[in-house]
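One chain follows as structure tokens, the form predicted alone.
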Amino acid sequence: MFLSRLASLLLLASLCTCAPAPPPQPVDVPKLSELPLIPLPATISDGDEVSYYETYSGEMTPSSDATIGDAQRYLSERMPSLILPLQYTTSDRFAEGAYRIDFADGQIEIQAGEREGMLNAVKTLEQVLHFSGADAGAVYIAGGTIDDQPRFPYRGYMLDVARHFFPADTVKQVIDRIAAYKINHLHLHLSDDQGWRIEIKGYPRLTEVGAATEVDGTPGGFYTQEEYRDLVEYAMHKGITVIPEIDMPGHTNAALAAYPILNVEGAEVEPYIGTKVGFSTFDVDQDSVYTFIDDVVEQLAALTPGPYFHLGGDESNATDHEDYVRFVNEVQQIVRSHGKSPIGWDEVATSELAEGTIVQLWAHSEYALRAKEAGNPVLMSPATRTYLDMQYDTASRIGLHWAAYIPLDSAYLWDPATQAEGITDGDILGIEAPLWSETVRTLEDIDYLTFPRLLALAEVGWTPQERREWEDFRRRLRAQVGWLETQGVGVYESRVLE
């Protein structure tokens, strides 16, 4: 149903009612089918006509209507120096995450029921901007439609804070990056044996001595509740969701040495620099050890507006299985109290799952089984195809491979729906790819992981699976590594590009 009809963007210069002749027509102008477009849409209508859209420089009011507002600033901020005249209608005829752009007669008429919506538009407007050569000033624009949903509602990202720390302004970068392709929830794993990065009140060793250090004793570091606010809210105007993730009851060494109460029989252990897992444990009998991690997620809780809180689950074993079981059992009605949905690592299928507890399958496809039979969801983060600290071949310079390799096209050529036997669209709540920072210290290297296998699996979670085709793949990627490059960011240079 039609609710309102806005106009986009208030120029404040005049502009003249004589406007000049248009530049020629360019011989050959793509047709909006052709143009490199990822993570491709779901439908795109090709028109028979061509038309001229004149772009100006100026300042901007965005809409006091966050759904409309927040989606003016993101084109805004992504392409400053450009404003098109263009129309945003709202209708509660789209689905979550879904909307439709008509280009014809010299208008641009974007629609969606939400903002999620809208975000996702201008994402696919500033790239069919982009390559029909908006930022020259000037553009000509096949007239047609594209009409486009996401395949699943969850794409995310996880960068691995704990065993290298990065500052917030590099988590900023990096948000960046991945918002454009439409990566709706940012993961970020916390707490490790090599570190803990974020800050608690009451607890102040935690990052007095839980932060200080990281893999190879460089020093550490840590988000104040203020830095990580701020990052979170960051975040929310890109059209991400941050989880944030405290691992539990393994990989817990870092809060251990700073609180040695929280171990078995409290044994004081030294801060960890190394990179093995699983001989950390809390001591699961313990009540203070409850008490801590009730104030660790009342207080993440009330930073982060998402739905989620991740707790991790994962390579316990230094933790017997009953009192595994037993433990995950309680962490999940604390999450649960503070009003979030628990997020864990496939182990945690092992427990008594709670209602919407989201199993996040990485290595044991029979708990994704589990899972779907216990009626909850899953969330698809196979090492094998979505582990981005994997390198992508024996001349990678960083990343490591006990998983496998994964060239670009091993991270593209795979379908969530049959990765895991007796598992469909319908039990899967999306996927996300982890890098691990094992070998990761800075931009460059987030980048060098990510790019461009980032891309491939932003498709692979936002494309029908009947539309996904790896050459038609290529051809689009050639020409986005060629726009990140311009926009400074670092892309291995794959073999399967050339």
Ligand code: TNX
Given for the second form:
Amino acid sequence: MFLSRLASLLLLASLCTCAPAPPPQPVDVPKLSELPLIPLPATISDGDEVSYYETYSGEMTPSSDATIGDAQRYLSERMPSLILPLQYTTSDRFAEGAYRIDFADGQIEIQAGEREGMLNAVKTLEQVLHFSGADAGAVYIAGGTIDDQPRFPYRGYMLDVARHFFPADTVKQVIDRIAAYKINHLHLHLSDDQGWRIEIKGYPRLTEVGAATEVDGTPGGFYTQEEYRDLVEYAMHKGITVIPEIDMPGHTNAALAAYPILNVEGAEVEPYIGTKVGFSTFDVDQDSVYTFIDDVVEQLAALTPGPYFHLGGDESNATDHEDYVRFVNEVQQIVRSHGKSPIGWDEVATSELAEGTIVQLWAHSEYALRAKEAGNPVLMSPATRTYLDMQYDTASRIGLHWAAYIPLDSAYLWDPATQAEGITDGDILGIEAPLWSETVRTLEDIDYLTFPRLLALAEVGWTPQERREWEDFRRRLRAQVGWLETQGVGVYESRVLE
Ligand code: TNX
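Having seen the form predicted alone, can you show the form predicted together with the named molecule?
To see the whole picture, the full complex is given below, headed by that same chain.
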């Protein structure tokens, strides 16, 4: 069934009888297939003609229709001085996230099945308009059709706000940057040894004590529940689902410093500002620990409309293995009881995985294989390819290199379906690029490690493997990097761009 409607974006067109004649058509209007789009769409068919589109500036009120309202709002916020008539059509023949854009006869028609597809379409359209020169006003765009859909439903970015805290405004700027490349999940690492970053009602010391510190002893910080809710909503309007992570039973020193009762033998500990891992653990034998976790998960689940809750589970070197298994089994049930699907770092596959628990592969392929054998989905974050906190090369001013140096080509030239022994396309929910923040203190630092590598990873998660080609990606990336720079996004000057 087709539901067609003309989005009446402007009244101006009919009011104004004084429209100037179109400027002469440039000789070199790029074909759709020549535009430097990232991630590269699944299919682009060039048409024969070129159309002229007159653009307007002014206010645009987004439709109240939930399917297209966010897409309209996205475009008008990103290109505030640019309004042009678009036709949005909803059709149920599109897969999740898929869309089609037709450019013909001076008309742009966008089709998708749902909200996410419409948002993906306008993100592509923004790039088409920009690289066709629309920022200057009127625009000539080559005819043709873009027919696109994501390779994987989940394309994620993780920000560690625990090692260094980033205020909500910074996170919003990160959301703006990653949304443009069709990243649709933002995983917030909300707790670690060095800091607890979210207000939990009834546990004031989590933020009074647990949030006061960060790596190197600079003051930390936390999100109030109101700020967190606002972030989640901000992200949602841009097509991004937020996933909260409370890391446990290890990586919990900040919580233990706030509430020693959670610690083995109730031992008091000092806040931690170093960067070691693997020394803290909840006391897995205590009922009060599970009551605490239940309260935390309940509150975060209520604040988070997305389907996932990340329970951490990595590097619990201070927890006996049997205890670890018992703990992870129990916490999966707590998460499920609050209506969320658990996600855990790959070590959680050594427990009894509940139905639907997602295993995030970061270091141990054999654990991902266990997940597969248990019928559970795998989220691919191999540290050697996707860890944005890894340095590009020995000249990088910040970052770590325990897993690898990850120059741009290394972030691009891999296939999630052949990366880990025994894990193929059908086992994979998607990919995620984590930015751990031991060495990351500012938005400038975030940009430096994230860009341009995130564009490579965004394409790995979106574009069919057989469409991806390094030299062609480099060509498109050069143009994208120029655009990022004009937007004030600092980009690492990777040698492969020269
Ligand atoms: C390993 S990756 C960690 C983090 C560190 C990161 C630094 C993972 C699940 N755990 O605690 O921040 O390395 O690269």
